[in-house]
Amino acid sequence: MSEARERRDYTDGPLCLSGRNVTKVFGLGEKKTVAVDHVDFDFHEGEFVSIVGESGSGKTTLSKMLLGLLNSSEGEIFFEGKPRDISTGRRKREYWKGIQAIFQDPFSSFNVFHKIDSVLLDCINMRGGRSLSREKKIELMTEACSFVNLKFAELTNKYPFELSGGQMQRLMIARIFLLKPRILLADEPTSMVDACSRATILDMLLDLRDETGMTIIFITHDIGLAYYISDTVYIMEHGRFVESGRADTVILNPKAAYTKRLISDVPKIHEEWDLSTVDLKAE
């Protein structure tokens, strides 16, 4: 992970998820908190997007709205060019066929009483594979595990607590490989693993995008990781996007003082990504 990769411009491609004036307000009156403040965004098919901001910037609240776990207070979110409708449980479930997520803590995403092969089998069934033969299902589960450098035969009859954090994060990616949603939202998926596992997981996310063509929305506080992995970045401060655009343009030629501060906080380990020429003087 020593160099930023080659990026593509997806802005002329089809939109898969977009929003206009999306706002989330908690509380009323003097206790009102505006967590997300009238943001616009356009995420295109096959694009790798990072939403970057410190804790409290609003990125987690926005991600919950993107997933349909929170309703917006104002504005509208569009899925595949049409206003998103999650007004009923059935419509939410239909929407979730198109968008899935992986989170910081992989253990919280798995039922500790369900064996690993059972979890993967559920994914196949959710994708309409109930009628497939047992041999075909094993083939699909083996392929998904192989994609993330795990051996399905070694996972059979194991429970989540028997695996390491890095193995569990890779298993979450295998699960997404089977589900094949249009959009994957990855919320700080590398924050609880070591540096070696972090690099592996990021490269697997890129491989997943290249293999399936899905859009990946990467939520992170680390602008160095965003520079490495993204086609496009949105920089979020106090609920607003203060800067957005192609990752190399925004990060190598930042305009907002907040973006410059995030770059100045990047650890020395990232200097090999050639951020040393960036003008970090606040405007």
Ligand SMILES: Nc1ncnc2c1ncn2[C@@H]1O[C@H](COP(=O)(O)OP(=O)(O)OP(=O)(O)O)[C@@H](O)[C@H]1O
The other form holds:
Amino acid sequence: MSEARERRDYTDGPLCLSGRNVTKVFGLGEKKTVAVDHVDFDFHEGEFVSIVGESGSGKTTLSKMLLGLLNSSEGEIFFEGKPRDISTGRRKREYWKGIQAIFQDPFSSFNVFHKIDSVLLDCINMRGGRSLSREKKIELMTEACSFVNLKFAELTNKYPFELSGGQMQRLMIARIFLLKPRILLADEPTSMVDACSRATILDMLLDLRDETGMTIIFITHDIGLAYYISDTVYIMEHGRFVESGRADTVILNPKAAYTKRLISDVPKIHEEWDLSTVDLKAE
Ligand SMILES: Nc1ncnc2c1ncn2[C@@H]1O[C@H](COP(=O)(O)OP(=O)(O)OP(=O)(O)O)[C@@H](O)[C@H]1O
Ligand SMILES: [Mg+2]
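Could the form predicted together with the named molecule be given as well, to go with the form predicted alone?
In what comes next, the whole complex appears, and the chain from above leads the way.
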């Protein structure tokens, strides 16, 4: 099997986001669901991390806690080595300068009544560029669009519904390119686009990481995708991490029965992602 690409080891690098005992329980009594069950994680600066698990394993619940959209029931999250404090609206907004997200459905993140150029302009303003000249703002928006292979001139005056799903997802990446957060959380960002757009979007995320050094947390149910794209993987089953480590180590030499099962379910979608030769026999 061909190696998808070179991977760096980030374990000795500076920490970006970590968690200890992070837990989320929904409901009470018989209706109780432990969606995230005492997980520990260390995400490093510039690391491309995938969290992989089946539907209902707790990926989105964990993402929401990482984003500060949902309080944890137990445990603690650390941002750049310090306990994260998002106790007030102001602190939360400060935290959100450091972490941004893109979701499965890009249309859900956009105000349908806002034209696309105003969406990009907002990003420049949010990054302190309000007083820049009109020419400079257009230059920045043009650069962000060309990073994702879109033509800014063709987007001005358009509304989100006038773009395809793949174009919208690329626009989301252009937004992130302008906002330059320390961390990007991408929850199944390619599950609604065709295979061709998917490969393009994945490569753009890798370029984004290489160009800006941001940490990317990529959420997926597809272990083949995770193998292709990430440095590090965390395999999630029923709210727990059953296995984690370098993507090539974990996926080419899986230990947990659950990881083996995820690998055996991977369709042969791409030569480089072909995991059919991985030894899945019980140890
Ligand atoms: N607001 C909520 N109230 C009650 N239970 C919830 C809530 N949100 C999620 N859950 C439950 O928590 C568990 C984990 O859900 P979650 O959405 O995090 O899974 P997921 O891994 O993102 O799944 P998918 O791949 O389908 O997106 C599920 O059993 C779900 O039903
Ligand atoms: Mg989900």
